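Single chain ahead, written as structure tokens, the form predicted on its own.
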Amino acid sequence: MDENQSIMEALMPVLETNVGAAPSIFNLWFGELKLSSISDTEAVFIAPTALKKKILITKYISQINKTIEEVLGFAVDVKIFTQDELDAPPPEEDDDDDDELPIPVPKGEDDGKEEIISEFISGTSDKASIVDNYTFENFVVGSSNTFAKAACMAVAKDPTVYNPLFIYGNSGLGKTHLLYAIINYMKHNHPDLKIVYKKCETFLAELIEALQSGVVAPFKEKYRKCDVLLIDDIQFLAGKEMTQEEFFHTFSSLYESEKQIILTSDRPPKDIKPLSDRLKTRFEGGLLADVQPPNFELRIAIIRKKADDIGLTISNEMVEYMAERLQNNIRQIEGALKRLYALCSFTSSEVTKERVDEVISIIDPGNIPTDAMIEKILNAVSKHYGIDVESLKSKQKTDSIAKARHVAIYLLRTMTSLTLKEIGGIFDRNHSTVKSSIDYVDLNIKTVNGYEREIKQLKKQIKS
């Protein structure tokens, strides 16, 4: 690997997150960009067409500026070509305005609006590559998530099999990655088939410019025509009842026609509301597959997918670790793989724990490390009831300690990884006795009035 292209390697993960962009969109525009060269003052890209050149000119210049500040650790003079550019021949005549100047958007050409791609349809390979890289095959799989690649994965083989297809779970886990996962798939074994993905968000958009301009005709024909659609997010029909007229038409009108329709959600159909009781009945017709959050193995197992992936050489220890520290969101383990990959490579270090509680800090700044979460939710009790973190963890059982202890005991079992043998070792217990305190909060949050504002209040000023 030479030199431009392992900069770039190092630049790419930690330019994703200056962008903040939809991976889709930050592959359209990045995707193929490439490194020429670059010097202490000066770093020259090439962009693969002059459109590209423009819109990351025009509007990412200062994320680009700010991203080799950030990994580099100085500034440099930002340049962006064509190769049809470099290759010319220079020009006869001396210039002195020869350097490369953001290109104005003339007013009247759409402002320079973003295209944004994501619609997939059978031979609009340019449009389907975006999204190559999301397959089944790359999809770690685990107890909290098989089920839900099963029946993508027998839906992209037997279209209809399950219709509709309804996956819900909360954002981060995999639900777009498992649909471009069934574009893919059936990119290659299907290529007759019409498939159409679309973000509920950008529906709702195309429905309102169709309605607003009165020509509706084309945006029903787009959908209502298609052999497979895949709506992302369709939560956001919620509370809007025009669009969810519109989309039940377009949902009966598939189906009678034996079309597949694959939804995701970030809640089951019975919990978006407001939503219809028809457009419910139909989501709820097909087959429901949910998405849970990973457990500890196999975050362990995505962890050193994702970090063989980028080239990151990361000790079992330290595997172990991130699993503990980033517990909700795959998409938070990537990003925090893909800043460390940044940080080690142009520091040539190793990945230690010290790199990755700075990685979290920076992409979840309330991820604290468990050292650091024990001594705060002891503190804080201490504080609350007025009693020392030494007789918090004594025998001592008068009432005023053993209702404070009880709370400790609750809040390190509800804000930690932590088991309930790790607990009751801090309080020199065993780990029924551990089981018995969790009962008890739990109980008196039920039942005892206030009680549960309480622990409120002191988990929000332990997160402060």
Given for the second form:
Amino acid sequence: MDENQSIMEALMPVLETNVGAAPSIFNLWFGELKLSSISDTEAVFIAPTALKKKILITKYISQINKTIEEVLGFAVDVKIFTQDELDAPPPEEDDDDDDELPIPVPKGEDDGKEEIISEFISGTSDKASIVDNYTFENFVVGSSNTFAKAACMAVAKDPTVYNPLFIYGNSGLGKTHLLYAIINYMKHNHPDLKIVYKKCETFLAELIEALQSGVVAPFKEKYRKCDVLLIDDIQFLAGKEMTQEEFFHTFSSLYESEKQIILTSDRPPKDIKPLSDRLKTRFEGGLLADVQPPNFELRIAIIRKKADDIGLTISNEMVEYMAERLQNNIRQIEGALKRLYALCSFTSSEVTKERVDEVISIIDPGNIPTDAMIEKILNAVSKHYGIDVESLKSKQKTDSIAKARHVAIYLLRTMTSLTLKEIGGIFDRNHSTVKSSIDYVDLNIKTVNGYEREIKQLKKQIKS
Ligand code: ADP
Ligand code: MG
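Given the form predicted on its own above, I would also like to look at the protein as it appears in the form predicted together with ligand ADP.
The next block holds the full complex; its first chain is the one shown before.
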């Protein structure tokens, strides 16, 4: 991936948050925006049309400025042109013009790639450049996702072995990646298959549009004539009765003619509510495969691979540190690496713990480094019970001190990823003592009136 593209990828998610518009609106104006060049003083973007350029400049320039400063750590002058403007020869007589148009970046091989994947795969925001990388080869496996990957490969090789295939798991764990891996595999190995990929939201929007315009037949036909239908994030059907109805018919018609259906969701069918019983039964009638959060080893492997892919040099120690801190979401890991790359390549500096902390505090503000968290917890407990931190850590067995210590231990266990042994280390006690403190608090939560509320309040205070 070229540097501008990876900077763009670092910018986009933050830009989306800063703009705060619905995804479809955001994609409308920002979907095809490209970074043409960037220096320490100036960023030049290319908008696909004059209208989009105008809207970006008049409506969104402050969010663009803000995002660049947040992601790169410094402000630049933002310029937006259309490709035509960039291609135009510089005005002739204009000798001393400071505002000269920047020299256009030569068109690379990538040009023209930003089109719809194939005529059967629509959804203008699903761009080839990104999804080309979503392959089985690029999907790193560990115990949390081996089964899902194997199921997807089986279906890609031999559509309809499992029908439907239903992949579920939390956000950022690779479901969309797997869907595209299937598509990419099929494009090479079964080029004659008609494949339709849709985000569920797009499916909904299209259906509504068809219904509003009164022309539903082409919509139905498009979905019913494909060989493979992939719908991403099907949980969005929840509560939408009419769409469920239409989807049921599409589903049944494809299923009966032995066409492959692949669905993803952030939860299993039984937890999509409300969902009609007949759809639930259909979803559960094929193969269910889940993706779980990656364990430490898989996180390490993913960080190494992704850092390698974008050309980021990072020490083993920092790889482990990141794996320790970013536990639940692979998208977040990727976002952090891209930001690190943007930050470090601009300042020609190394990836240090401070840099990692800085980046994580932006992408995941609630994620506090363990050291800082330990301190926060001890201080909060100390203040709440009026017992100083030294006494909490001491061997003193006074009733009030012991009780506060139990709470501190409990909070350390539930609010950090520290092991019993590590917590024992803080209090110079063995792990079974730590365990009994936790049991003590658990028991009190269940049996003592108001105790749970007190613990919750402490937690809230620590998080704030
Ligand atoms: P989901 O659809 O489950 O929310 P995505 O498929 O969008 O998640 O994954 C988020 C990002 O993490 C993507 O860029 C994807 O390539 C990456 N990713 C997820 N799982 C893996 C994996 N096992 N190996 C490599 N990259 C992964
Ligand atoms: Mg997804």
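In this text, rigid core is short for the largest set of C-alphas that superpose within 1.5 Å between two forms. Residue numbers count along the first chain shown, from 1. This one's a predicted model, so the numbers in the text were calculated from it and none came from an experiment.
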Establish whether a shift of 2 Å or more occurs at the C-alpha of residue 332 between these two forms, with the two forms superposed on the rigid core. no
Does the distance between the two CA positions of residue 323 reach 2 Å or more between these two forms, the core being superposed? no
Core-superposed C-alpha of residue 384 shifting 2 Å or more between these two forms: yes
